[in-house]
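Taking the form predicted on its own, here's one chain by itself in structure tokens.
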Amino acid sequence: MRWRVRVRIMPRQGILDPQGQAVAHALGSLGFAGVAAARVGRTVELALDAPAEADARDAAKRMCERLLANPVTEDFVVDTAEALA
């Protein structure tokens, strides 16, 4: 069975996020005064062949640990896993 798995990768709390700081500053300059901070990460969407959802999620987790996320500076979460037709 094929699964679409989405992984959210974000800078770890306490790690400098210059892109997030730039976004927060730019939003303030555009008149969005209520933005106290912003963090910028990325989403990776994978199409995986696996027998079950748990296996697809586990494979995505292993991919993040080995390649997709930097374990020193980033955290990741497997957000969704949905079956593809």
Given for the second form:
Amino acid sequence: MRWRVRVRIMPRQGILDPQGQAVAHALGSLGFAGVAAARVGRTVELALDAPAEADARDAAKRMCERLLANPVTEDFVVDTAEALA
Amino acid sequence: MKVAVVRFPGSNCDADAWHAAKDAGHAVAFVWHRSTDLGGADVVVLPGGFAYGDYLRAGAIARFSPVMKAVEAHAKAGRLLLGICNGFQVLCEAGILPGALARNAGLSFVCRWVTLRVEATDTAFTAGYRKGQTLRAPVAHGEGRYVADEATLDRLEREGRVVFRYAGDNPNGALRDIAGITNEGRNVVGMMPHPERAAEALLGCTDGAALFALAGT
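Okay, that was the form predicted on its own. Show me the form predicted in complex with its partner chain next.
The next block holds the full complex; its first chain is the one shown before.
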């Protein structure tokens, strides 16, 4: 079974996110009112072969812990896992 | 001493590090990152650059290069290891040094001379300096803001493991102005500034040369 798994990696709360600050500032400059804050992270989309959704999610979690996220500066969440036809 | 300079795909200060080590009188060899043999080196240098294009995070992929198993064993055995700029990022990603190098607070890539204060002289790399001495060296990085949790920072300070601090001008927003640190065994040093680019008169500054002289060995 093949799964599309999306993991979302975000700068940790309390860690300065200069990219997010610059984006919020730029949005304000463009006239978008009410942007109190922006944070910028990354999404990694994986096509994963695994017997069941739980296995695919578990594999993605281990990949985040090992490589995809840096625990010092980033938090991650396995967002979605959907079966690919 | 035998010095090995590791080359990752994307390293670009490898020749400079080689040159600085050679000028200091060492026998220097390059080691390709696919190699698992450091050739009996006494000192390993992970040079500056953009290994693997800094993809994902600076140093995140390079730390899994085949050579890194040998580098970790080398460090564990108490032998000397120096990570400069990208090399420092690789050492943090590998967990050989604590903390991480995050994107510069000012967002821009910084490429300029900075002043450093030597905070610890009890490492082989800094034994040729005086405590409190200031040095000039260039920085050239987009991700050089040293970050770690408060407990780690306090521990580094308590154990005298902050080796270099930016004096006055902190170019990247590094916490507590940290520019370089050492490990518990004091045999591993990582730093963002480039001493190899300030190691001979022709470069306009010789302040970095003492780092390669390894006066403490």
